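Next up: a single chain in structure tokens, the form predicted alone.
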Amino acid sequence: MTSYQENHDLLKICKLAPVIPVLVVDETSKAVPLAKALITGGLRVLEVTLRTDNALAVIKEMVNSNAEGIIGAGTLLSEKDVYAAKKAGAKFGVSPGATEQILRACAEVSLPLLPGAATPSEVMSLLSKGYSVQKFFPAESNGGVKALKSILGPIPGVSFCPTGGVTPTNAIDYLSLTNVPCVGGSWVAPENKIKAADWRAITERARSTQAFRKPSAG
């Protein structure tokens, strides 16, 4: 698979739901009930960030126990992270930026990547390598909706998943843009709700995001 084909497949994944929950999970025992709570609420695509010691084990548990879920690994910062995420069963990877090492490793193991970009030059550089689906990060700090609207004019061939400062209040503004198939957000399953095992609240938050769904995705 070429980087373009892998990235193109990722666009299909991004269109499955309006929000990709960005998850920070430390306790492996919370993996399966958390994934089920989110999937029950209509969010099948989940990003587990590699920010905790047990993140890879959490990914493995989710992958093995939730057939309907599409589990990705976030915060990929090195080749080692890419290889470990693939071994854990991640179906896609997310990086806050992009390095040649990460791009090469993802291509080597056929892990579809959502690489981070924050400027037109970074967007163009990734597009030249075949990455037509990118993570706009950190979204709010880099101009938010206005910035993405400005990028759409000269670079219409790139779709973005904005992450960083995206909330229930501004998510619908991002999703109104034609170059935004989905957004990434931590509010759906915040750490305090996960630690409290408040699965009902997380399911309700997931269900509430369906109001953001684009009409064409229904």
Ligand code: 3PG
The other form holds:
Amino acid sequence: MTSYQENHDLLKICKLAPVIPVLVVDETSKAVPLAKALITGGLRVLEVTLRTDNALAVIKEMVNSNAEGIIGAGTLLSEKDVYAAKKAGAKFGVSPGATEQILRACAEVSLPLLPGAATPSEVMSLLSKGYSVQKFFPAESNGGVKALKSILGPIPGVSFCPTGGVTPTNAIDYLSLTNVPCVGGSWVAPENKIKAADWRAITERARSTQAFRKPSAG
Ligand code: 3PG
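Can I get the form predicted in complex with the ligand as well, since the one above is the form predicted alone?
Below is the entire complex, every chain and molecule, led by the chain shown above.
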């Protein structure tokens, strides 16, 4: 499979739910109840960032115990991260930007990648390599909804998952754009609620995102 097809397949994943929770988890004991809380609330595509010592173990736990969940690895910064994410069982990868090394490693191990882009040149460069689904990052500090609207005119062939500064208040504005199938954000399951094992609050937050669901979503 080529990177193009894998990235294209990512669009189906992005359409499964309006929000991809961006998770920072260090305690492996939290992995299973956290995934369960989010899936119960209707969010089954989850991004576990590789920002903690135990992130890979957390991914493994989630993959092995939540059949419904589609668990991705975020904050991929190197080839080593890509190989480790794949080995842990991640179904997709997310990177804040895009390097040749990461693109190559993801294609090599068939890990669908959501690569980050912040400018029209970066968007075009990724598109020229076949990446028609991209993460717009950091979304709010790069012009937010207005910037994505402006990109849609000249570059209509790219779908974006904006992440970085997306909140329950502005998510609906992003999702009203035709080039935004989903958004990413940490607000659904913030670190303090994970640390406190407040699964009820996390499920409630996940559930409340269903109001953002796009009419076309499957
Ligand atoms: C990240 O990678 O940290 C994401 O962009 C999450 O950003 P947020 O905390 O602003 O949702």
